[in-house]
Structure formats: structure tokens, C-alpha cells
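This document opens with one chain alone, in C-alpha cells, the form predicted on its own.
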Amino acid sequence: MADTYTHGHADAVLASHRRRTAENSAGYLLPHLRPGLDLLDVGCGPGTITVDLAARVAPGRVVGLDVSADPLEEARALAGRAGVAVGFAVGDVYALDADDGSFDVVHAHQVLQHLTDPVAALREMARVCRPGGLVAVRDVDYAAVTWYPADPGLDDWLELYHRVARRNGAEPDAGRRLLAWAHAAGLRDVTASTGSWCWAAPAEREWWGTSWAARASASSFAEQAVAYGLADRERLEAVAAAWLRWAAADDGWLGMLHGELLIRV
């Protein structure tokens, strides 16, 4: 089946993606970067991580690919403001438009969880990576997301998110599966780690809670939940209200665990 991006590109989704940087989303990779490396960023979105990585490997060649053209103009503008050279294009992770061994580093952040065949994607990413180079992937594990205070509406959100993502043929608990997927792709020189995000400060809670409240009511996730018969608008509005309650809680806390792999090709 064709891949379906569960989140889509609503502004509330892109607002979340814009908060991602190399420091908060690719810290496991940064010690391995140096000037002059050629880097491919698969699933670049609005380019915030890509541009950060490009600054670290300049004057190396950097290409950012996304399955959709929607966020790429924003990514190009960001690279221009930062003064780094990055080529952005629409691309297919299953059929990358690059020769074997074209890049020293192939990076993908929060991509494999949305694919129907992450093993094939890893093989293709390894194909375009030079011998001795690195494939770096990081994905959240939704079943390991936890929060306080307890709220049945957030329990409902998590259950519904799993159902929508799996209806799309994707795997929302990708973080724990990355190592198994790499082994299935024939990649054995692998270093596994974990990273996390934590939202607890008032400004962070407000941002994350309002973002997911908007996504629960007006995004591709919401549209898919209704189209698949998994939720109606009343249920989605209840989920959105739960996110706003959490955001307003003085003791609100949320942690997200991510699996990470560095694969030496």
C-alpha cells in the first residue's frame, strides 16, 4: 500500500516541526559531523534540522528531501537567511535520486514510523551512503509517551493515534523497532541509543498542548480518523479539550522517548 503521512502539513504540524533543531533532535549524530562531509536529510520538512546540519558540515554538499513540496519553499528561505548552501527537492525514500555511495551521512528524523516498508527505506538509505559513512535515524515510540496529570482524554488520544497510524500501514511505536529493522535490512554495524523530549515549563506546555489540540481537530490526522470511521468530530473535540487541560495544569509534564541508530555502512 502507498504511504500516507498521518500528520499532514497543517500549520499546527509545521509549527511543531519548526521547533526541531540539530541540538534537540539529532544530538546523537553531532559528534560524528565535521566540515566537508556530504549529507542527505530525508524527510526534511521545513528544514530547521537540515540547515543546522548544513552549517556543521559546510562546505560539504547538503540535500534535503521531502515527500511533499509543501514545506520546501519555507526550507529554502530558511537556508537563505542562514547563509548555508542546501538543495531542497521532492524525493522518494524508496527510490532516492542518487548514485550508490553519494553521501557521507544519510539522516532521517521521525520518518521511518510513517512508512509501510521501513526496512526497504533503510536499504535504500544505505545504498546512497559511502563505505564507512553513517546512516542516522531517530523515531519516537508513542507507546512510551507518558504524562501527568492523568486524563482519560489523553488516553483516548493515544489509543486513537495508534489506530489511525496503523490504519495507514505505519508503526507509531517505531523507536523500539529501529534495531530490528536495521538487522532485517542487512545492516549489522549499528549503535543504538535513546533520546527524549520533555515538556513541562509553562511556555512549553502551552505550545505543545495547543499544537496537539489544533491537530486533533483540524489536520490530516483528524481527517483520517473521521474518514476511517475511528472517531467523530465530538470525540476529536474531546481530545482537543484534554490537551488544553493538560497545557493549563500547573504540574503538567510530558515525556517522549525516541529510539536512535547510528549505522556504519
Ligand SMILES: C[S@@+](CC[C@H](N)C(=O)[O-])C[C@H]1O[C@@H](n2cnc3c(N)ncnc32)[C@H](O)[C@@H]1O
Second form
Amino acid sequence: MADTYTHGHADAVLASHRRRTAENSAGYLLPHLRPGLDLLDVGCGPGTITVDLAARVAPGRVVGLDVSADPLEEARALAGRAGVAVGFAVGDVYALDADDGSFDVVHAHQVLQHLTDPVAALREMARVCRPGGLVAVRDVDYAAVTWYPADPGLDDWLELYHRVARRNGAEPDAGRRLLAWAHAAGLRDVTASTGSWCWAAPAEREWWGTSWAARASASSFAEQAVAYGLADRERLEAVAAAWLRWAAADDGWLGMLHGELLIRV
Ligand SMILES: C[S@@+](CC[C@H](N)C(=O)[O-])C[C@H]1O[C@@H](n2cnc3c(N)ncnc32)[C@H](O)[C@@H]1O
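If the structure you just shared is the form predicted on its own, then what does the corresponding form predicted in complex with this ligand look like?
Now the full complex is given, and it begins with the chain already shown.
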């Protein structure tokens, strides 16, 4: 049975993913990129990171795959505007439509946390990576998301998010587990690091807070929370209100810790 993607592709979700760049989301990989490398970006979503990476490896071949067609049209439009060549297509990380050893770099940002079998996904990513090439993965660790000021509504958001994601068979505290997953996949040449995001400037607070308020009100996450009997509309609206309070707080601050791996194949 196919995995259930907790976030879905509502505009509030894509609005959040669109802010991602190679610099703010794949800094650990950038020193290893050079022109001419062939790169596969798995679970590429709206493709902002993919397009940035493509500019760095041109004229290498770049492919962005996502299990859902929903975000790919805007990814193609973005690549067109940026003037970089990227082939975007529907594809599944568990069964990549690529020969063994056909890419120098196989990248996935915030994807493994959504899968029921991240170890199988890593094995498949390594299969299509050339000997000597790199598999690069980065995932948040939700239990390590922290904020100010304290708000019971945000505590409730975190608890609810954990419960919905785990009900989907996914692992929201993925960052700390990446190394163990790589080892379980038989991958031993692994460099682990951490990265972080910090949202505190007024424009960032406004964007993140209103985006999560909208996601708590109407998105796959909200629908799943209700369908699984984990929350009613009232509880979700209280979570949305908490995000808006945080966005409006002059001292509002939020930090997210990410695990990162560079795996030499
Ligand atoms: C959190 S989004 C990350 C998107 C993009 N990498 C970024 O960071 O902006 C996760 C993406 O993984 C995709 N995804 C989920 N399961 C997948 C699978 N089995 N194979 C490929 N993509 C998958 C989802 O459709 C979604 O677009």
C-alpha cells in the first residue's frame, strides 16, 4: 500500500516549501558539487532546491522526481524562468526508474521522515548512485523544534503532528535516526551533521505562522487529524490561533534542528 504523505500539497504547504533554497536547505552538500555532475533530487516538491542545485552542476543531467504530480508543473515553470535544464517527472523513491549507478549525486530533502520504510528508500537511492558518488539526505527532528514564547496551543500542535505522522507509519523525529537508517541499509561511509532553521524576523514569523495556521485549518494534516479521530475542528482552530499569536509576538522565535547525511557510495 502507498505511504500517506502527512502534509499533502495544499497551497499553504507549497508556500512553505517554496522558501527553500540550496543555501538554506542543502548547505552541507554544496561544497561537493561541481559543474558536470549528474544529480537526482527525489521528492523534489515545487523544485526550488532542485533548480538551485541544477545551476551549480550544469551542464550535468538533473532530474527531479516526486511521487505526486501536483507540485511538478510549478517546478517546471520555475526551471524555465531560471533558464536551467531539469527533467521533472513522477517517480517513487522505493522504485526509481533509473539504471544502477546512473547519478553522481542522489539527494532528498525532508522526504525520509514521511516514509514507512526509509531504509528501503536509502537502499534504492544508493543503487542509482555511481560508485564514489554521494547520497545526501536531510530531515527535521520535530521533537527538537523549539520556540518562544511558550504557548499551550503550540505544545498541542507538536503533539498532534507527532500523532498524525505516526498514524501514517512515518517518523517525525527523523533527524536523529538518519544515521541508524543508513547503517541498516548497509551504508557505512557516512558523514553526519546537523543544520538548522531559525524564524524570528517579522516577515519570517508572519510567513511561517500564517502558513501553519492555514495548514491547521485546512490541509491534508488537518483532514487526517479529524479522520483519524485525533482532533476535532475546535482543537485545530485553537492550534491555528496559537500560530497566529506566535506570528504576532514581537519576541517570537522558532528553531528547527535537522539531521543531515553525506553517504559515499
Ligand atoms: C516535505 S516535501 C519536500 C519537498 C522538497 N524536497 C523540499 O524540500 O522543498 C516531501 C515531498 O516528498 C514527496 N514524496 C513522498 N513520498 C514519496 C515517495 N515515495 N517517492 C517520491 N517522493 C515522495 C511528497 O510528495 C513531497 O512533495
